[in-house]
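Single chain ahead, by itself, as structure tokens, in the form predicted on its own.
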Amino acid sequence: MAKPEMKPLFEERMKKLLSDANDFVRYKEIVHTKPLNYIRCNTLKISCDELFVRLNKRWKVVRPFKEHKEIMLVESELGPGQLGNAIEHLLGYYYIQEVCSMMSVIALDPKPGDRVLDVCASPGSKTTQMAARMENKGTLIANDVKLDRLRILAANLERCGVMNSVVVRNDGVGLCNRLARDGFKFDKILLDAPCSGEGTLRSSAKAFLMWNVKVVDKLSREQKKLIANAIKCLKVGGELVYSTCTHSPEENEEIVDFALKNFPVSVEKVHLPLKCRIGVTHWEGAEYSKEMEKTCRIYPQDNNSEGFFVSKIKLLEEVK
């Protein structure tokens, strides 16, 4: 069955995103393609070579990213469910995992022994990427606002055999607000934030049906709330990842923007194995600072995966 069409307003905004024509038509001919099977080693179960090892017995698996043994590709044809099913899936030996979401935990880069926060958790797969980073040591807070999405990111949690972490459920600003005033500070901060789903039309019809630029707005008025109380949860020195699955510049530059403007932050280049396009400086009249081309856009026609951003900012002083 084939996908919807992009909504015209969605279509004129992208066109002037990619504002090279054949680019444009590279990004709307993949957006209407299914997405490739990658999946994410879970180390604090399996080694990368092992778990590379068992699979090709059964499927035809690469590992695009030399630095990155943990990511896979699945390249054989397969049935419905056949990942998800594997026993191996089962056993928490990988995530089923698209390749762009992958990326902020590579940029945040938690180390054992570090104290990180995940302020909108689930369902648990950059969570359970960062413990198998922090190979199980330190504190890691997972939160979200929602009891099923709870439900699922603990079940997920309990899969991949992940011991340092504390589940909690508030929403983002209300617990960032009570952590800072308790002076309870972190090393290292995720917020992948709720967004608009831009970057999801080839896995999810529903993306192209429900986007709506009043919701791109809204949105990005709660973004901003999260970033400046999740700031206020750094350590001096601390980093914080802000990433979503979006392309308007409203839900990512301009959220970074904020952040600048307001807080005393540094925005640190993001370096990533994935093609990289510099953030944008100027959207429709507004003008963002120059400091936005340390961030990363990536699109689907560049890839082969969903769109996706990524930025890191670095408080360089205590916030009151």
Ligand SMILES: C[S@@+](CC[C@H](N)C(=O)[O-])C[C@H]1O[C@@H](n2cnc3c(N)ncnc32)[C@H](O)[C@@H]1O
The other form holds:
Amino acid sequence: MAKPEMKPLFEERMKKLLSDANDFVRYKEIVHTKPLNYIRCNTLKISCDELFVRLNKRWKVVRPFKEHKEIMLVESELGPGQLGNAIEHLLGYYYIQEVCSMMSVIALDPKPGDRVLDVCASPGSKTTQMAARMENKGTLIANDVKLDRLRILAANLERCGVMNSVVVRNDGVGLCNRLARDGFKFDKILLDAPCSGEGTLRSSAKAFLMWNVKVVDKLSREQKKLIANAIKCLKVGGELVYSTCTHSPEENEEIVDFALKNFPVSVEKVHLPLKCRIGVTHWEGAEYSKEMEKTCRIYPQDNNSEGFFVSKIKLLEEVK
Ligand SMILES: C[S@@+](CC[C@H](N)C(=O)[O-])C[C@H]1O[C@@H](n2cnc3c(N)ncnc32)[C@H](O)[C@@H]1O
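Got the form predicted on its own; could you also share the form predicted in complex with the ligand?
Expanding to the full complex; the earlier chain stays at the top.
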């Protein structure tokens, strides 16, 4: 089915964000193509080498990143549902996950034994990725507000053999508020926030249709509340990754800038295996700190991927 056209205001905003007309043409072309078939090896169940050999007997599979052998790209032409119905998927040997979506956890880098909070966790792509990095050691609290999505999260955790997680259902703002009040502090927090999904145009026609600047502004207000409360749950020296699958600065740099201006945090540079462009420092009359240049914008035309935003902040002193 042909994708619907971009709304004129969306197109105008993307032109302002991208460097020139040619960049925009490349962007517009790629968002009308299908995304690639990326999977992530679940090292809780199988080694990367073993899975690679096994899958290559059936499909052409490559590992595009030397430092991240768990990231695999299936290059063979696949029929609908073929990746999801494969026995290795049912056994939890791999997770079907767009490559951009893997970047938040690479940036956060949770370790075995860490105490980690996943504020908006469903359906669990990044929770399962964190559990694998943590080798099922330490504590991983996986929260989401939506019950139907939590069911999928729970099923994914089970399929992937995650043993160090506690699943809870709360509004992230209230949860973080209560955890902070009761003195629960985390080494690492992932805030993979609800967003307008501008980066998901390749896989979702809905994102073209649903886009609306009022929704962007509403989400921006919610995201500020989420980050403000999540920061209160960090240990001093603890790190929080804020990520979205959208391009709008109101939902990205504006949120990190808000955190920087209202809390004792620093913005940390993120190092990712994808091509990143630096975050913007002004947008539609708003000025953001130059520190926003440490944040990372991932565009589909740079990586043959979806679009994404990743940033990392560190808590410098206790927040009351
Ligand atoms: C971008 S998705 C998270 C994707 C997930 N991190 C993953 O990698 O699979 C955002 C999630 O936030 C949840 N959400 C929306 N508002 C929330 C809130 N106030 N508190 C907690 N979760 C919320 C949504 O239900 C949705 O599952």
